[in-house]
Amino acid sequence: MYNIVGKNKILLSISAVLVGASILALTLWGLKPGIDFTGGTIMEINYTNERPTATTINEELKGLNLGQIDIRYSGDNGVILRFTETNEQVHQEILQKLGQPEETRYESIGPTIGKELTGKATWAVVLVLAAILLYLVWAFRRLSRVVKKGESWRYGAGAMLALFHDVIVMLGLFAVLGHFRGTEINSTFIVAILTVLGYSVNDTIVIYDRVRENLLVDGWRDFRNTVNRSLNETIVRSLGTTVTVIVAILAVYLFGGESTRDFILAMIAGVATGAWSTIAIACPFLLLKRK
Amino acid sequence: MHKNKLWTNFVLILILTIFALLIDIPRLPSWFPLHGWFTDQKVHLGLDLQGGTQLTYQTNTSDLPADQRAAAVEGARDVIERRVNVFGVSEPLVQTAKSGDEWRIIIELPGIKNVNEAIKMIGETPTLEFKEEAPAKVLTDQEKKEIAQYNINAQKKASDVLAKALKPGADFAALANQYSDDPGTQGQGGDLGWFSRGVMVKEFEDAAFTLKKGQIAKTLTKTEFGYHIIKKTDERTTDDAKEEIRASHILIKTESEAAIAAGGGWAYTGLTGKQLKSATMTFNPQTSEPEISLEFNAEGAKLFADITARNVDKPVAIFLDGYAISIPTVKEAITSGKAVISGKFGVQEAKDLAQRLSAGALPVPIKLISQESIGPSLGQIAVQKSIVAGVIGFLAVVIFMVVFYGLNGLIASLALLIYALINLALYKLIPVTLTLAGIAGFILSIGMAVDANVLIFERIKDERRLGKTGTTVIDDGFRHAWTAIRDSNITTLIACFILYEFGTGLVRGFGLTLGIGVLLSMFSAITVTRVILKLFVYKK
């Protein structure tokens, strides 16, 4: 049996560094909101012949009042344009001015939708968190009765802490990606966060479940040892599942489409931190201020 | 007894799997029973996978009383749906959504090419127009000459066709299909069906009734419509001793000065949906047939009074979106500002029409606030890549499970395969619209299914370490793993429920597929794995 609990300090410091770096990245660079949140237009076009340079495109589209036009190349003949929200008439004019290239994607979203999306997503996440917390407190209610009053709240809080850790690290990762690779966060990013919430809680619950079981058998004699034993008993399955899921998602990352890359990356990061935070955050929290 | 129950379960699982597999296979061979039904089950792909356009319109209902807003938006939705249907998109989706105080209309057009055109068409506000007959046209000498020439040509053509029809062995029906100008009988060999005296035009009847059964008239018959070549095909006497004949004809149309002068079309009157105050479905007190009652505002009432006054005994046409939906004849001038559209409406039809007219009358201005188009090629690539990635991912999971858990891992993989098959079948049956986010939900649910299996195997190992044997190992292993599986899955299900209820678009799809996946994964891990383990591995 490994003394995992004994390495608490090391585990916690690693997490602290991760969270610290994430917060630093977030304050330094912030997240790059996509048009889903801010409103605007994103347009992906493919040229059959040689594609024009960014300067040419900028020159062509001058006078259409598109605001700052962000031009990026994609693949061999593709160009991705980003500019302000616009109407269908202007859209057609743009296509004409660019010589009617093949259009693979066109999204123009008004700012109200963005505001609404942000609002709704925030609400959904808050509700999910509250519901998970309440369910955990209820599911572990026996501990409150048998072991100590209010004990089950600790489990709810521990799972929440682990969640926050995972989400902050993921936000940090996207701040870094946004800064260096221009990765934007859009509504699929919210889905990725939700996925991570689901996985992280799942993983934490399995270990807490084992702690609960052992605690009801062992009693309160050596809680530290009980937690350590529970960790040892579940760590193999935790790693097993995590590796399996990551292997599956990795296949999607490597062989799936370009458009889902960032989303899958967020999921891989989330699943990894989800497993990590259970060991480094959720379990040590059970021992906080206890012998 | 235990064994029997296991075998029953095993057979049930097998049947379920085969059923799911049949649904999953895109196309079954035609000799297969019920292959049509199975083949009809299709995966519904979201626009991000299929390619297509989603348009979101904001409606401005601020001018309307609060209790009429929902109905007005629904009316606008119906009008738009009709416009979209005219546009010929397969499986379009037009929905209304309320967001705060604001009503939106969301339109999904899968696989559409000409988005620009569609936007133009949808954006037009629905129109209702009242039109009167255009005044008679005065023909010029040149026009008269052209008509005469046209009719001479027609007669020549008719004579030629008659000569062909009278040749022995000629196929009258084929000739009718080839030459007849009568749209009503075209493609039916010119067959007019059964009729008695007094039904057809006099000249036609006189000619037809003198013929013998199977005989073709030797000469052309001229009526106001043109030249007819008539063949009497059958005769009979009805129960009330009336003589009826059946005939076919070939019509070569002519033109008449009078008809051209009169048929000048419909003229704009200035009375449109703008002057409409309301439209409701009512029942005619005499016939109790459904009708649509219109009420005009002051301006409309005055216009309507003028129009009806100058069109007594003449028709006035009611046009909706450019189509004449009703052409009543005016009996007397109507000054009350009320009109009734009657016709052979069904109740639902009349209700819908009233709603649409209300929408046209109470214009809900709409504004395009979001447009998302995904090219069909991009969507196709996404689907192909997702399938490849899915298969590779699945194989990777199988290899991993077999390496770590040996035979158990293989069984878990089998359970997982069954899980995936049933899951896909459910997507087709429910149906679930599959988007990228939905696929993410599905992948995560596979993770949960794997997790449940791994939990169980770890527990079974523990039990064996304690020295237990036989099926007790499995039962205890399952029992101990159950609380963890239950708690983690219930939290996930709660999350799915919230995402589905409160989320929009992507988030909603994610919640749905994950929820279905979690429910099914519990079934696959608990039932499928357990039955197979008990039957084939731990037999004692």
Second form
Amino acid sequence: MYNIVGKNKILLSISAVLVGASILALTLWGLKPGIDFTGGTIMEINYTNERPTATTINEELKGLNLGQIDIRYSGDNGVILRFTETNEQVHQEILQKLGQPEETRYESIGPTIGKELTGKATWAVVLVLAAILLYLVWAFRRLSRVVKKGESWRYGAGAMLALFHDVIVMLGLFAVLGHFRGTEINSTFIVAILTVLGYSVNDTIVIYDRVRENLLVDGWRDFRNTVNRSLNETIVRSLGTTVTVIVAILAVYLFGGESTRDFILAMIAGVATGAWSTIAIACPFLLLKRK
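I have the form predicted in complex with its partner chain already, so could you send the form predicted on its own?
Partners and other molecules omitted; one chain follows.
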């Protein structure tokens, strides 16, 4: 049996570095919000013939009061445009001035809707975290009766720390990507966070559940060994599930469309950190200030 808990200091140190680097990136650069949060328009078009330069596109759209136009190339013939909120009439004028290219994406969101979405997204994450905490306390309530009062809250707190770790690392990654690649966060990023929260806590519960089973059988004599044995009994399944999920969504990242790539990248990062935090954060927390 491999002594996994004997490496707790190393595992925690790696997590501390990841979280510290993520917080530093968020402090220095912050996140780059997309039009879902700030309002505006995003248009993705493809040219069947030669793609015009950014200067030519700017000249063609001059006079439509689109504000500062952000122009980026996509693939061999695609162009992604970002500008202020517009109506349908202006939308059609843009297409006409650009020569009626193939339009693959068009979204226009007002600033009020963006603010509402920001508030709802924040509340969604907070409510999901609160629901997960209460569920874990309820699911492990038997330990509070058998081991000692309040024991189930320790399991809930351990899972919460792991989830905060996962979210901070995801935010830090997108702060780096936003600074160096211009990657924006949008509503799909919130979906990715909520999905990862569910995956990560599921992975944590699998190991916590085995700890509970072994603890109820072996008793409280050597809790450190009980946690280590539980990790050894579940780690192959946990890592196998994680690798399978990552391989599946990696295929979507490589062969899917450009519009879903950032969402898939957030999923890959979240699933990986979710599996890691269960071993490096959630389980060591059960041993905190215990022999």
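Numbering follows the first chain given and starts at 1. As the structure is a prediction and not an experimental result, all values here were calculated from the model. Heads up, when I say rigid core I mean the largest set of C-alphas that superpose within 1.5 Å between the two forms.
**Q** State yes or no: after fitting on the rigid core, is the Cα displacement of Leu64 between these two forms at least 2 Å?
**A** Yes, Leu64 moves 2 Å or more.
**Q** Spell out whether the Cα of Glu50 moves at least 2 Å between these two forms when the two forms are superposed on their rigid core.
**A** Yes, shifts by 2 Å or more.
**Q** Taking 2 Å as the cut-off, check whether the CA of Glu103 shifts that much or more between these two forms after a rigid core fit.
**A** For Glu103, whose C-alpha is compared between these two forms after core superposition, the shift is 2 Å or more.
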